[in-house]
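Next up is one chain by itself, shown in structure tokens, the form predicted on its own.
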Amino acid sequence: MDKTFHIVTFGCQMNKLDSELLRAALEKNGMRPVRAPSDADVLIYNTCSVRQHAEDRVLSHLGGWRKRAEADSDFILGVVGCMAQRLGDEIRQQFPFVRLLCGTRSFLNVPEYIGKISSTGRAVTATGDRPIRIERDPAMRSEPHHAYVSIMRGCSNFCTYCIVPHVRGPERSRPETEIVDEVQRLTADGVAEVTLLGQNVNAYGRHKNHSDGAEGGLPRLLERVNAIENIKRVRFVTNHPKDMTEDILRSVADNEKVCEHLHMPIQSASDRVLKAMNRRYTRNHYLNTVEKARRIIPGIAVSSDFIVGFPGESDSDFEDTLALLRSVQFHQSYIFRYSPRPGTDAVQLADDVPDQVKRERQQALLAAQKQVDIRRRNGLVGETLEVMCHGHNTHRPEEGRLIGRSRRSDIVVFDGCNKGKINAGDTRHVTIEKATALTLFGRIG
């Protein structure tokens, strides 16, 4: 297909991947990228319903093309991922002039979905549940260093107030040597890290029905990525504290290149709140993990995520939730606002948390947040960090120096000017010099 194509990201890690996946099937079709939306032939929304507000914004920019699609029969605007399979052809009614959408398990079939639009003039609807065959062209990435894998898709843990399950379908594993091979052949390419995505990652082969190739679990899938070769760092992302073993975590400590990080959302820590989130351990249970991970991983990095004003959401519950964050003092803390999401469990409860009392509620977790923050990282300074370099610093890149994270994935930037040249991937060990609350800065020792 000679047409020219752009694709718009929102929400997660995963999303990102999934038009990584997404641009690569068009252009294995003959459609071209351009930088601009309003270049594009094609114009496709790749789009996340965890929040409200993600939704929101998505809404706004499509009614920013009527004006174009009314008027020209050749341009094609297309919805694309979780909104797609949550809405359906709801978006549609609203905005007529929309001629594709695809869900989340259809979208590597967007290629042909374009072909018959064009061919036929009719509009696409595709939200069917069938299974993704991923196919990966290790080329096509947004960072030359890094890249994102998917071990799993889909969710079956079904928390309250989360719409992934709906939208996603149920957790699926992908066979640990599929995945092997794609790290492989990611990293004759260039790449020295990568991240291994899942909603619910340290579930990895636990289902039942859908687990073939990967019996093994993560701590197999990570002690086989730790030996390829050229590969400097692993990460996987998202773990759920349930599914939390031991077993993980001293694969986290045997194998070397896998970074002494572990994000694992607690969300609240009232108990009441956590078993009406239906999210199945305990305040007690979170912190004898976070204990044993610190046991078996000395220096691990814990960051988290919270969600404020879920429905029944008391003072008491909260300042539980504020005490935790201040003792566990976590790498970082993801805070948002509880907004009911339609279709979930959770829409059945009264929202009867004010939006004030939940924009307060965020507000003291960020501040406490950045207490700790702020008190880590100075802690951090004149002590030497292996950075691994992203680039340079574009925010000000006049100063010529460098930007990478650190094993515990602290944001450090760094003066390289004199050493060399130094490429995104490239580790070296920098000495902290000046911290902020976001921030280290560091001179290579």
Ligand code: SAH
Contents of the next structure:
Amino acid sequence: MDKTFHIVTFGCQMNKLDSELLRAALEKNGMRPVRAPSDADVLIYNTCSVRQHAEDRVLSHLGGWRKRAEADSDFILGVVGCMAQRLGDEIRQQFPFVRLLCGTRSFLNVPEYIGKISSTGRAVTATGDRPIRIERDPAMRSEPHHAYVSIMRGCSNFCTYCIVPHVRGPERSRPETEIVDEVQRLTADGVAEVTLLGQNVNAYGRHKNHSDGAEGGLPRLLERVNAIENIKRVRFVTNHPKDMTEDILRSVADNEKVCEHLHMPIQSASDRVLKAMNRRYTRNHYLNTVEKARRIIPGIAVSSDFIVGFPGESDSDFEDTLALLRSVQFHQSYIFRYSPRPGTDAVQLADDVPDQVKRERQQALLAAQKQVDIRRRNGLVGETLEVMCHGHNTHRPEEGRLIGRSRRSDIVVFDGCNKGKINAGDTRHVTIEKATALTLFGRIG
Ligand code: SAH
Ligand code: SF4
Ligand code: F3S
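I would like to compare: after the form predicted on its own, may I see the structure of the form predicted in complex with this ligand?
First the chain shown before, then all remaining chains and molecules of the complex.
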């Protein structure tokens, strides 16, 4: 197909990966990517439904294409991913000029759908729920040295606030051998670091019906990926506190390439709220798990997500969460205001925390986390960290410095110009000289 395309991506890392897979599929069919959305014959939004705000942003983008879509009959505007899965043809009631709607499990058929739309002139909606089989083109990734690799898809946890199980379908683990093969092919193409992705990676292989070939669970997978020769670093996200085991923590400690970073969202520190969220752990279980992780993996960085303003969250529930955020000293915290999602169980509950209060609670958690960050980062001045280079610091190219990440995911800007050539994916020991709330600065040696 002699067409140009552009993909705009919203949402999580899984969506970023899906966009890369989609791009590979389109290129394989002879289509050519272009940088500017307005230059594309085919413009695709890969969308997220996790909060209303994420959906609103896409809707306002779509509105912006009305003129062109109505004037240019060759232009194909498509919506794929979670929003297309959730809303299907409803999107077309508001935007009749959207010609392709394709959900989370048929997006690899998009080239075929585009062919159909071009030849028949008719719109296509595809929101089937058969699991997808992924054929990975190793060259398709956003950074030269790093790749996302999905190890499982979907989620069966049904936290009451969350749309993901509704739009992504049930949890399924990919076979170990398929994942190991994929990582091997990625390393042959120059990848030094992989991030293993899933909504609930620490339950990898543990789902009775959908885990053929994954029976060794996350520990064996980490061990096998760790053994791949040219891999230097392995990361994995996201972890559910209820599924964290000592075996997994030990395998992080024992496999030297697996980075000391555990993203394990608590969401709230109130047992009452956790119960209403259907998280299936208590605050004490969470704290014990963090304590265990810190004992088994010395220096491990633990990070979390929080939701403020869940239905019924009182001032004192919130105070508990704020106190826990301070006492655990998270490495990083992502803080979201509760957004009711149609179709989830929590929409039955009154969204009774006023928006203003949600905002105040969010600000309070952000401020507390910032204090934790500043203290921790200042404590790193004078230390030497292993940093993997990502490339030049594009925020301030005139300074000619490099940017990379420590094993615990801290961003480090460092001077390396007079130390020979350093490529993306190379690691160096960097001595930290200065810290700000978000970044560390240092020099090699
Ligand atoms: N599977 C991952 C995260 C999925 S969504 C996990 O279980 O941790 C990423 C984050 O978005 C969640 O951790 C949660 O903090 C937030 N989130 C999900 N649904 C939300 C909603 N309805 N309103 C606000 N935040 C939400
Ligand atoms: Fe959503 Fe819960 Fe599944 Fe995470 S574990 S994707 S928060 S339902
Ligand atoms: Fe990801 Fe958003 Fe879908 S968080 S799974 S893109 S709803």
